[in-house]
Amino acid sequence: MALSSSCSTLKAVNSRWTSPVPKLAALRRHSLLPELRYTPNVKLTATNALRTVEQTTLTEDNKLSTYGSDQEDQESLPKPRILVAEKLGEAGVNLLKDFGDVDCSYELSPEDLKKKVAESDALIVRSGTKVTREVFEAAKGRLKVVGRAGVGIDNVDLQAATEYGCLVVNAPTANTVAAAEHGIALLASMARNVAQADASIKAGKWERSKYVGVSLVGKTLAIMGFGKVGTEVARRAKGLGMNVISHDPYAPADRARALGVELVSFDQAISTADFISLHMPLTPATKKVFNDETFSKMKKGVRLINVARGGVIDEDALVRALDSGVVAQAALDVFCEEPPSKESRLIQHENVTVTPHLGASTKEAQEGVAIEIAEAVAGALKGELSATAVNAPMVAPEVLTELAPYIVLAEKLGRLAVQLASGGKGVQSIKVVYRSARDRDDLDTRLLRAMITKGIIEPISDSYVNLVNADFIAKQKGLRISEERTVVESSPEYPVDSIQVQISNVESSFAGAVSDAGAISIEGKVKYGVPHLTCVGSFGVDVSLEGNLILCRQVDQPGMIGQVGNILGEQNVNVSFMSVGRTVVRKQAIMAIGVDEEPDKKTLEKIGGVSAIEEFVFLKL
């Protein structure tokens, strides 16, 4: 676009919107974004666009200026320095070398560390570089993005790097074959006891008969979790002749049939299976959820691989169904302590094959995640928005202030509607509806969609959604969000009436949420600044979005809420609100009850047990 172009297409948008938001969005149909290049005072990224486009004037001559910019021609301008500071593949560090300075710094100390970063425009670390808020701070605002090469973010603070209006980017997908390999070559290894009969010749024995495999044909492999590494899994399985079948709530039922693999609920898949391949995300909901009860439910003799994440299992409760039986051995890559304790249980059970976290160790893998990080951290500087970014972008004070109740309105509706469905078709029709007195030129919603993406898919996954990414992140799990806007008679100084959030094609946990269309249905407002479920399925309910939620449908009869009220006091658990909303009198209601604690689960049979709740259902907020 010429830069007279540019200047008329600024000017029209500058006079047409008064919302950044709106602004961003058209400055990018009009592709002037582009137009705005990186220059020391113009660093243009998913978190301070909308901040450079509210500083973005024309000067007299009708030339694109910004606060406190030079008039130098941008071609002769300095190139962005950035800080490599951890080793990185070759491929990448020369992808880097063609867009900027690079200072290839490694074992940096936290005070050299912080007085490079004052002379840098981004960094990229792998897992050893801790970039705390006092790295953020020395840079004093000019570090813009932090390339994290590989997948896991924890040694980089979220937070910080937000406040400060720098973008984190990672490389989730360039490990995704090497990790399913060595779960394969564990999977082998185990099961013809490679590991410990390589140790027992070394010793100066020949133990042919203790060292007996079992075959893999014809067994079940039960795949938990059927992202990226888990797909490849069940590809390579397949070609050794096993029987495939998995468990993952976004898996796309398609996809798996496509492949062979049957999907299905969690509990039929650890019951069934004589192997079990972990390739779920460490999340609070799958924190050790392979423990004492999970254990119990499997068939005796069960094989176990985990190539994921150590803490999805309790290791002592391992160790014990190791020593029972149960679990006939297992071959584990990540530990919840790593490296762990020499005396550790686990680590020395003869039953036991252990490697140290050499998921993503190939040649290959690391060249493709050198390669990854540094086109993120290339595009993010050239003010692109990237697809891995994991922290939220900088979003307009007036707008957030506008939208804040919304936005948590709109997370913990997707949390709810996620809980409510079940069964092993998996999450992928999702429609929004969204009513407003507004026209729909004045209401942005992605930040909404955004927040409803986050609350559907965090929960059980290792994804972080936000704004840059969040149709990504969805479209990667077979999500599809659509969203519709319906006209109401309101005030139109609130920007949104009510959200409703339907799914579709898909089993429901709780049988009243299901509309009379026969999508799981919920429904919530703002009240004076509070989020609050307003609907589910058919029934009308007015019930605060705070700590937890208690669902039954009942019989509508009298002492309903009474009987309830108290078991639940009994056990000491504290109700904030309640709501009962019904479609006939005398026929069936639904009770909505908010609590501050989670009831344990006798608290929860007694209320199953009373003899005119129909069903019910515990949804954490």
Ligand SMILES: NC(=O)C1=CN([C@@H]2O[C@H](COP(=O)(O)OP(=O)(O)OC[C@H]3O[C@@H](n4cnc5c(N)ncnc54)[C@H](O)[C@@H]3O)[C@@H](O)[C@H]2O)C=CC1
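Complement to the form predicted alone: the form predicted in complex with the named molecule:
Just the single chain follows, nothing else.
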């Protein structure tokens, strides 16, 4: 099929892999993600552009290499090669075969995987294949898409993928029910000793009194992480007559209420539950969150189910809790190391039931996941935008160059705003106000909005947010993000004068950040290319957004800067910036202090102990 250079439909673009196409350059101009396909050695791609922009090193060469030249026209193009490295449902494989050359090679050694990716345009994996930096290095730019046939992407080195310009997509919805059902299966079989009794009877024994179980009805189940899987577990546990509570600092209370689930604090959840089921992602904040200290707060005889990720539990501490009887039983589908060592005391413990990461392993889920990932991978190879892309912004290079410092500002404002929110209600309603001298059509705020969303969501989830998936993720998380433009009389040479992020209907950990209108409100500007915080609540400040930040609200009186500066100095914490903002002289002021290091708890307590300081908060940027 021949295409003229005026062809602009996606359908025409899509035919590129299935039939000889003479005018490659024409297609490149119309593809939504052209750089994913035709520039194996590009320095800047849709995927790595953001990283490049964050480092503000976009060069003219980069731009040229992204879009190439018309000299690369070819007479015909081969089909893309897709390496499927783990068992994938047949429907998905067939879908891929319609589109490319599919190589299903399972259980490859790391060395063989590296050899194969050098000849593959796409790679599809589940949780058993580690897609490391070495894999991307070995691919030498050939690998354009990695598809994770499932939710968790902790086995893919996303930073390396981004650096190598490789798009990563996942299949976040098709295995939700399967994971929830497995959680319920483990809950019920653990309570009734099904696995232990089965092993006993097969060993020729008949031990009826040894395997007396516990009932579920009327018992309290704490669901840690009220996301897609947690919600489905709650629905099912309710049907079993259990009293369901949940801890999820970011879940909307109305969604929980609708299911008759009470959202409670972490300590309340673990100290009152008879059963605890884990459904939070593995993030730096949740790593080993179940440890000696938290086990000691649990009700003696609690039962634990983990279908999320092994890394949220300190496995040695769990063995100690099982030995002491604090945890009566545990049912585990996931482990810090998979497969776990045969000698693992945890695996061998008589009160532990284990399955080999089977949460997503139902016929139905695997067919669903296979189709979801096959469509995402094929779509990405065709140059379409993917709703489940986890690392791919796509904006014209010249727009990226101009927006670079504002992108950094936007993410930092999002990150700061969410850290100022507290209380059990969850963040739901966010308003972004851009003040700009530009015409509406002349300012593309998608990337800025995406970065604010990223800043808000990333500290509380393992979702990776970018231009492609920001709206999708925000919607999934129940976030409503509205944007407003205010025209100001400044120079249209600069795209944005200021960005304000407001979060309404939440309590704040820092009352000074709440505006007269009752919303958490912070505003920032770019000054000399550097993002600055310029307003907190009703207080004007001016502090560069680098390192970390301490905000103090105090009585406006002399000597405050000195006192706090001395406390930080004594602990060798370097102050990078300091700014004081006040509304009425000698009444109240806000002090914004930029610090290079993270002060320890004692230092922060000392700051809080200064008599004129009414409140303070430490924020990570």
